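Take a look at this single chain, the form predicted on its own, given in structure tokens.
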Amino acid sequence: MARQSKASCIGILTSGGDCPGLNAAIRGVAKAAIANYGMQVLGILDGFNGLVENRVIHLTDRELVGLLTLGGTILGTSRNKPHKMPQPDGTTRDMTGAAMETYRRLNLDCLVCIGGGGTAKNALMLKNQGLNVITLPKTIDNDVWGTDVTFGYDSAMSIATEAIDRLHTTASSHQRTILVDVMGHNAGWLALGASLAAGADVCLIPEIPFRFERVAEAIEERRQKGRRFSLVTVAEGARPAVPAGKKTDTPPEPVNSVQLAAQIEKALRTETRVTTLGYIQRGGTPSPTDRVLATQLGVAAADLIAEGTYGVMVAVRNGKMVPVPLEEVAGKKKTIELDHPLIQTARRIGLCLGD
């Protein structure tokens, strides 16, 4: 029996880059729609595009069989803006009014938009122009600000763990250093939780201004003590630090891994290589945490709309599910404070972090 709700008719989208879990979190928000409240489910294609073309489809149980341990959006995403949608002549137009149109056209109660920090932004947007909506903080990144931690983190760091695991017998056999590039522009989760779990070396993350010395000095030390192999993670964010001395206003340009490999080799005399991971990151069956915990937030965003409250993101705080509005979460990078545990641990354990 369907308990009472404020809610009858819900569309639901996926935006920004795909990542593990986003197919767990839609069959969460609608079986507990469906099962609980007896609403009415719409799934919109190609994230904010579907919304401005109107394209949808209904989500019925049929339609979640087997969405739980699937990869990538069986709807689609993208990560174009409503205000800025791009045209056919390479320019971009407000297309916001017909994504209202949408919204009214199908008689939503609430449109829930499942992803990061971009798509906490459109959202909010979409509702300081008067549309009722949620959002669920999904990245590998693990940088939605807000919530102690996003779905798809989970198994992209098990996914780096696991490359950094294999690289460790071909570093070995080979007396080699190799760099390890993992995802993460702005925050190092990814790259100093994978570090952590595989035992690497040496991290580089955006937190942390590194300097080119201290990482030839770490190998070197590791040598020194007849350990002929190192591994070096580094973040896509990670920057060197403002040599001393030098004033400047605009921060170094994020390092790129080549390079760096070239300035070991040529520093240390070790045969070093590069290995990027790239989109292997975001793609593959989600981890059993990122199923249960994707499945926990679309469950809360069901309730959440049946009683009624909107324009918040289901965050995890403490281990519960609850609702933060969307005007604290949009704008903000969570990103590794530098007293944070993963640091402290770090640093007692002689992973070097460039500093």
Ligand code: F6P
Contents of the next structure:
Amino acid sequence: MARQSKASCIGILTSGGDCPGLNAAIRGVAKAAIANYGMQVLGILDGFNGLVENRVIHLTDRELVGLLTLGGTILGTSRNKPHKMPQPDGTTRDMTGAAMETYRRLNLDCLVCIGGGGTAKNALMLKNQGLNVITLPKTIDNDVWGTDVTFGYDSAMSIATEAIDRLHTTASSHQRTILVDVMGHNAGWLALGASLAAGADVCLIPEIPFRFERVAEAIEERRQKGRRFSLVTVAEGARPAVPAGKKTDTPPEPVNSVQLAAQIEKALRTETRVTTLGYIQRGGTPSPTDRVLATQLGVAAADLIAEGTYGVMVAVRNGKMVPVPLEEVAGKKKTIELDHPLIQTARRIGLCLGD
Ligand code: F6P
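Now the other one: the form predicted together with ligand F6P, given that the block above is the form predicted on its own.
Zooming out: every chain and molecule, the one shown earlier first.
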């Protein structure tokens, strides 16, 4: 028998960059909502686009088969925001009214928005217009404020780790320094996690501006010890430090790995190569950890909706799924604190962070 629920019909959308685990989360929400509460579940297509354009599918048990292990999102995603929808003539338009109309026309009691920080911001705007919303934190960047971890991160870290492992053997065979570009936006979680897991020698992250001399020294020190190859991971947002004595209002541009490789090659007379991991980090089947996390978050969302708790993100804190008000999450980013245990661990094992 279905449990008591304050909601009878919900919509789910996925928004922002995709990541492994999105389908597992959709499945978690929908399974729990249907089986435990007898809710009707609708899938909104292509992020907020589908909400504005009223493009919707029914999610029944049949549509949920095979989703747990499937990469990407069966609903499609986009980075578009209801209040800034791109128009055919290249301009953007506030389509919040159309989004609200679809919500009402579908008789939704709550809209589940699965996404990162940007999605939380958009969901908060809809909440402020009077809609019931709940968000789930996903992203390979792990930079969503208010949660210990996001799903997608563990899978991406495994992919990046495997890639660096493979680069290790070829770097060693050819006695080369290989630079590996890792995603992560303005946070170094992915680069640092994979560097620790794969035993990289240098890891440059946005949180710690680097000095070229330190990077060169670290590679040279290894050479002195007879290790004629090195692995340098470069997070997407890593930047050089402002040279001592130079005053500037604008921070330096993010580092370009190809230029950095050329600099290393010239300074150390070592052969270098650059590998960009790119979208491989976001594709494919989720790791077991992400499958479980996405499912837990999804089930917790269904329970919160049933009890009428809205306007929150479901976060993981010390292994528990807890609601956090969207006002606390939106507009913030969780970067790595400089005294974070991962940074301390990196320093203790001699992983050069470029400072
Ligand atoms: O947020 C995930 C992410 O892959 C970031 O690491 C990266 O900065 C960005 O998305 C890439 O965005 P897009 O998919 O729009 O190219």
